[in-house]
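Have a look below at one chain only, the form predicted alone, in structure tokens format.
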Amino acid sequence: MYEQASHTLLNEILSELKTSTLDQQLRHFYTRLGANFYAIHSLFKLLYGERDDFKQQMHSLVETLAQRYIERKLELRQSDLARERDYNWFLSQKWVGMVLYCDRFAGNLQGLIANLPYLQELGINLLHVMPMLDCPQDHSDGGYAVRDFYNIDSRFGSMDDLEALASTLKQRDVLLVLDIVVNHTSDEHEWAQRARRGEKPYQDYYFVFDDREIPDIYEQTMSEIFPVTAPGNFTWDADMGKWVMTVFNTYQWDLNYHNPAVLIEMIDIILFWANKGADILRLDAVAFLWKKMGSVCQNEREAHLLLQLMKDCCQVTAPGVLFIAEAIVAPSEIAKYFGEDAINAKECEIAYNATLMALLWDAVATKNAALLNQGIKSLPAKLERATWLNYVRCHDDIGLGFDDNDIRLVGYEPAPHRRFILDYFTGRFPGSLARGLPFGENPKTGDARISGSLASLVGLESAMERGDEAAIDAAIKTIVLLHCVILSFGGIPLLYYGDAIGTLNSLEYLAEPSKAADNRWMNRSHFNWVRAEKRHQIGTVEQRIFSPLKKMIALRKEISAFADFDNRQLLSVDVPNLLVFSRTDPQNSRNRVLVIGNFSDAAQTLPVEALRAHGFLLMDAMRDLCTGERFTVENDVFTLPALSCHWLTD
């Protein structure tokens, strides 16, 4: 009965748009709508099947669709051809990808372009240019508060610059990330400032009260993204005369995706974003998304049910295009941000994978790999047709997101291992070399998150500053370290700008009143090409990082075991000190490389015995595929240089 209900509205909407002047060239439109359509027309219904106006909401949701469509470009239309025949393109191991502020990176999109070089030198093939949506100056939260989702911002350059940026890089078959920020949007967005003038249509696309009664039952539940600069979750608004809800800063609206005209306007954003040349759209906050009494706000089901809407309605009419979650959650939450399907992302085919970032910096810490052999037992099992974006750093915060319970198995009080690892990297315990700093500390419970650049978290900017040539030199293998972890572990590896060539931590946005607050900022630095050519000079240390990461990553794109198709199995070996773990070529089984990273300051021997209960038999034949050397075994034993890392085959 119900399939036969969604048959009929589907022929009922077919009609219409067939005899409107929408129905040009839309065969492939209305195979992918037909093959959708029930899934899409469930969800829907799920979500807004009591409303009076849910066929006519429904309406509007196709014909934007069929709009978006029409106006896709040939060269898209057939690059969805081609990935819809090849769906599990994004799985293999030659795409290594980057993140960067295009105007610190290189002042805005034409400097962008003229310097793909240095990117494509590196081994970069995906570029995610982070947010440059029109947004307030002062009140932009690094992009992520926009003023205007149809518009760059003019700091950056124009509409045809950034159709330029994705047309190059077509052309070089690098792929580009742009984000949509799909939970909140500045506080002068049109939408919030016809709501300001009393629009009530406009009014409901945010969650806006008359008094504190309702806010305050919200509160009762809900936690402080920023306890300290943007405490509570609510804000007054005078011109209004109302309360708002603004979960991450004052000047961001969340939106009221109780509001179907909300989830209708955000999946046209995404299909124009789609059709200006994006192959995956980074979607911002996505636990975020339906707001609930009672409930902490985050990770409902009915956030889950509009992922799956905005993938259903994406593939309908640009089917090429994938979807990341960024969703910094608890490890037991983020899988489910693929989706429910036994096979395909139902949701989003990548997600970030937070808590292997998090247990890395554990392991920098403690000097070995006990959290991060067990946190990694725990990780949730993807989708097959689902990847990781693996990162060591990024432009946001690093949070201590690993299981309490994963803790304890290696021997540690959560607290105060946490703390820790704070003090650790902010310098605070003694012996570390780390300049990081507390971020979001929150005085009612303690916890805080910790900002720094990559390099001045591991310990260089401090080694520089003393002329302490052992502690660069150890600085630097922990970088390489770190990257060689990520770049075999199973996924989409993704750099940090600047990290290749040793950043440190910058306070030039101390400077800025409007940033001077957001020690993130640190992290933030715009990028020193003056440095960045040092990495042509044997000795420096941009060249002692800059080469080895570019060695892996060209190596990485040969070895087919680095393809993410469930093939990591974690080898238990019994030395705390060491990461180790096998890749398996899904093509043949033969084809085997041994991963093993060492996170000791000092060399660590592992028994061979060890190895071979796990199927390596001939030890002694293996090559490191990063030197080309044969690896040395004595006594039955490999020596692991400290702080290294090996990709072994026989």
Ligand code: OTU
Second form
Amino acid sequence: MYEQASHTLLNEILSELKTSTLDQQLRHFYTRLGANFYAIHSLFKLLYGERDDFKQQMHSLVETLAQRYIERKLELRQSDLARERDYNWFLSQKWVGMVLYCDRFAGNLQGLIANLPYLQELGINLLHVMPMLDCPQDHSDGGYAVRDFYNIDSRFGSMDDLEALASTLKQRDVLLVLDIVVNHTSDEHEWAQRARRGEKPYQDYYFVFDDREIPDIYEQTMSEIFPVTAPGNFTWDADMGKWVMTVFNTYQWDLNYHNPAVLIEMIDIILFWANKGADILRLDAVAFLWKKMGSVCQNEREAHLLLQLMKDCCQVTAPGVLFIAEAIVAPSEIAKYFGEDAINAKECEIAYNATLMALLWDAVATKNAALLNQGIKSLPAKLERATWLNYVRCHDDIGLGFDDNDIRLVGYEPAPHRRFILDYFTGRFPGSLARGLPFGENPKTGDARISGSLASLVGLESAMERGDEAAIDAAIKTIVLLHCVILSFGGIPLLYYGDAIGTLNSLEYLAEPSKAADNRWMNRSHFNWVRAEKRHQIGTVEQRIFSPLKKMIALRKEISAFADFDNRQLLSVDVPNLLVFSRTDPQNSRNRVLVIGNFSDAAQTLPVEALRAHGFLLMDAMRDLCTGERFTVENDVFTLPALSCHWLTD
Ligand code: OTU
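Output the form predicted in complex with the named molecule next; the form predicted alone has already been displayed.
Every chain and every other molecule in the complex is listed next, the one we just looked at coming first.
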């Protein structure tokens, strides 16, 4: 009955479309619409079925898909077809990513194009350029408070520059990742301006209330994201004379997806950027998409339905384009953003592995891998056609997003343990060389996160100041070790732009009033090209980081066991300082790599017996792929130097 209704509606929409777009080459569009329509219609009905204008909205959605398809360039359509045929293309080990701010890295988009050789020298072939859309000068949240979703901010260049970047990257086989800020707009966005002026249809794009009654109910269950700089979840707008929901900063208005017009606008924006040549779109703050009074307003079922809809719509118009879910949520929730069922409920093909990131930082502070091992064990299984974005550091703070239960399982108490991690990275813990700052400390909940650059957090800054060679060496080794793990774990490694040359905290932000209160800017420095030059000078700090990273990146691309096909096995070896896992080539099970990371600042021994139990025969010795040297067994033990990482094969 229902399927019949869906079919009739499809025919109705198609006949309308066909008359208006007769001459277009829409064969593939019709096939894909046919294949996805049932899902799109069902989801749309689940979310908006009760509305009188349901059918009209459905028409408008399909029209958007068709218009954006008509606009899609031939070369992008061809790439869609190729990716449909080779649908697991992004699971290959060949991809290695970097995320950067184009202005902070190279001035603007043209500067970025001119400086691509730096990335290519390192082996980067996936480039996430942080958001570049038009934002207010001051209230921009680093690009995440968008004023105009269809325009590049003049600070970065023009649309032509962006298109030039996209085509240059394409020629060089480098993937382009762009941001879509799906959850909110700037309060200077046209929709917000019109809402302010009292236009009801635009007030319906947001959550606006005359008084505190409903906001108070919402706030009983919602958490605060920026408790220091933007406490609460609502902001009084004096011009409008109403309260508006602002989960993040006070100038970021949350979009109301209870209104289908908002969803259709956002799908149009997604497809617009897909048509500009983005290979992958990073969907910001996806966990927050659906607000429901009485709930935490995160990870709601409807947020998943919205993402499924976005994905299905993208499948119709731009099927080659992938989504990254930016959902920095509990480990058990993250994998749900891949979709919970491979056929019916696809969402994002890629998700930030925020769990691994946090666990790695735990291992750095504790100098052992107990919680890291436990947390990896608890990582939920993911879909086959899905992969992690593995990262050490990014533009945001570090949330201690591991599971309390895992913390207990390794013998710590959650609250004091988190406190220790925070103290360690903010340098309050005796002996710690870390130079981070607490971010988002919330006295009501006791929560806090950490800001700071990778190099400063692992102690490089303090070590250099003291001229302490041993500490400098340990910091460099830690940086290499962390990258060694993300390069071999399974998934796409994503490097942060200054990390390959050991960029320290930057305090420039303190001089800018609009940034001074947000210490995440500590870790968003202007790329130092003078220091970058030193990467070629043997013995410099820069060279001691850059060279091994470059070498591991090149190696990773050659190791087919590092492709992500559910081919990682965590090996428990009973040495708490070590992380040990094996990666097996899905095509040839004899082709295996053993990854061993030692998080201790002392050498550790690993009894070979522990590896034999996992089928590594170690007849002779193993070869370390990174050094090319034999890794020999003496007295039945392997000796792992302090803070070392190894990729071994038999
Ligand atoms: C994202 O962040 C962006 O990465 C931040 O830079 C933005 O400020 C924010 O959205 C608002 O656009 O929403 O799902 O712990 O991890 O704010 C996670 C803070 C997000 C960030 C969180 C994150």
